[in-house]
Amino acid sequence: MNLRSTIATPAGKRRFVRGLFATIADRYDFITPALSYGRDRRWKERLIGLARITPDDRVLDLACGTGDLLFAAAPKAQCAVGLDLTFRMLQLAAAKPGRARTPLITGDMLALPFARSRFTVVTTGYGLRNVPDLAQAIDEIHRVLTPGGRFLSLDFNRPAQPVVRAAYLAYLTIVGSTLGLLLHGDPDTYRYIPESIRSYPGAEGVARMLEQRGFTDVRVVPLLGGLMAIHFAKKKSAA
């Protein structure tokens, strides 16, 4: 079965993503800047700036990986918690200097182990595109946010213009296949990125889903000429 068929179903995508991130965890802090030509850090700084975190905020960072967004948010907030599906990612995050006091939890974005309205801010970097059920993930984020709470997501976009989309996916396929082969002996390792984008609704599609599932003030902030995007949204305040 090829990669596209493997991730075509929620169950198949769940299995593949679990194995993928366990495989790439130790290379994650190298590959993310490499694929973005060093721009990833600036995009994450932009997201944290848009979040406008205050000392009263309780922050949850989903798919926290090795902790870039989490550790940028933590000094600004009352508290910050990181959650990731991959235990090895959390081990690497915990080993970073000065990070011992930030809670790190192994968990699934589709079944968050937190009470309703627990957090005032939820962030994620490259998280929504990887979940097997995007609608369910958005519902879980909505559930754990307080009324008026903010949600911010950084991810690849799926360009609407067919020629641009084809060129973008071709570039990611060539680069991803090469890096996957060199670093892991398997071209599918990073070829997953363009394949996941093919079935992703794109920035505008995600924005519509957020609005349909109880979020307001939804904004898309384009990055890299629209090839990447940050979403900003608020949970509707209580009437």
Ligand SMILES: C[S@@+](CC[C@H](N)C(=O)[O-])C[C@H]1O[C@@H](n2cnc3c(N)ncnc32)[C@H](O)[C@@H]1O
Contents of the next structure:
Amino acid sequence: MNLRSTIATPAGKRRFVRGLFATIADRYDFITPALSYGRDRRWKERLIGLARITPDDRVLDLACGTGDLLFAAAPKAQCAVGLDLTFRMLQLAAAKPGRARTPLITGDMLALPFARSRFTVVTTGYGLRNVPDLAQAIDEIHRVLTPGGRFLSLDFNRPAQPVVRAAYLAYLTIVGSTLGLLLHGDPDTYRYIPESIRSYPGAEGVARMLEQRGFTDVRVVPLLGGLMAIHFAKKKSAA
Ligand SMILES: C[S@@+](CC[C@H](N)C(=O)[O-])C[C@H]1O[C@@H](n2cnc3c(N)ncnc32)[C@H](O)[C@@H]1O
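Can I have the other form now, the form predicted in complex with the named molecule, not the form predicted on its own?
Now the complete complex, all chains and molecules, led by this one.
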């Protein structure tokens, strides 16, 4: 079965994503700056700036990976928790000097092990695009946020303009396949990125889903000429 049909079903995507991130975890901190031409750090700083975290905030970073957003948020907040599906990612995060006493939890953002209204801020970097059920992930984020709580997500966009989209996906396919072959002997490893973008609703589509599922003040901050995006949204306050 090829990559596109594998990730076309929720079960196939779940299985592929689990294997993928366990495979790439040890190279993740090398590959992310390389694939973004060093811009990833600035995008994450931008997201943290938009979150306006205060010492009263309780922050949850979903799909925290090796901890970039989590460890940037933690010193500003009352507490910060990282959650990721991939245990190896959390082991690498735990070994980082900035980790302090930040809890790291192995878990699935489709079934968060937290009570309702537990956090005032939820962040995720390159998280939403990887879940097999986006609506369920948004509902879980909404559940664990306090009314008025903020949600911020950084991810690839799916350009609406067909020519731009085709060129962008072709570029990512060539670069991704080459890097996957060189680093892991498997072109599908990073060709997954453009394939996941194909079946993703894109920044505007995600914004509409956030509005439909109980968020307000939804904003899309375009990055890299709109090829990447940050979402900002607030859980509606109780009436
Ligand atoms: C591209 S990495 C992003 C890591 C980090 N957030 C960053 O911005 O560098 C995507 C992460 O999502 C995690 N992930 C994928 N599906 C997930 C899920 N359903 N629940 C929680 N984490 C998930 C993977 O294990 C991986 O660490």
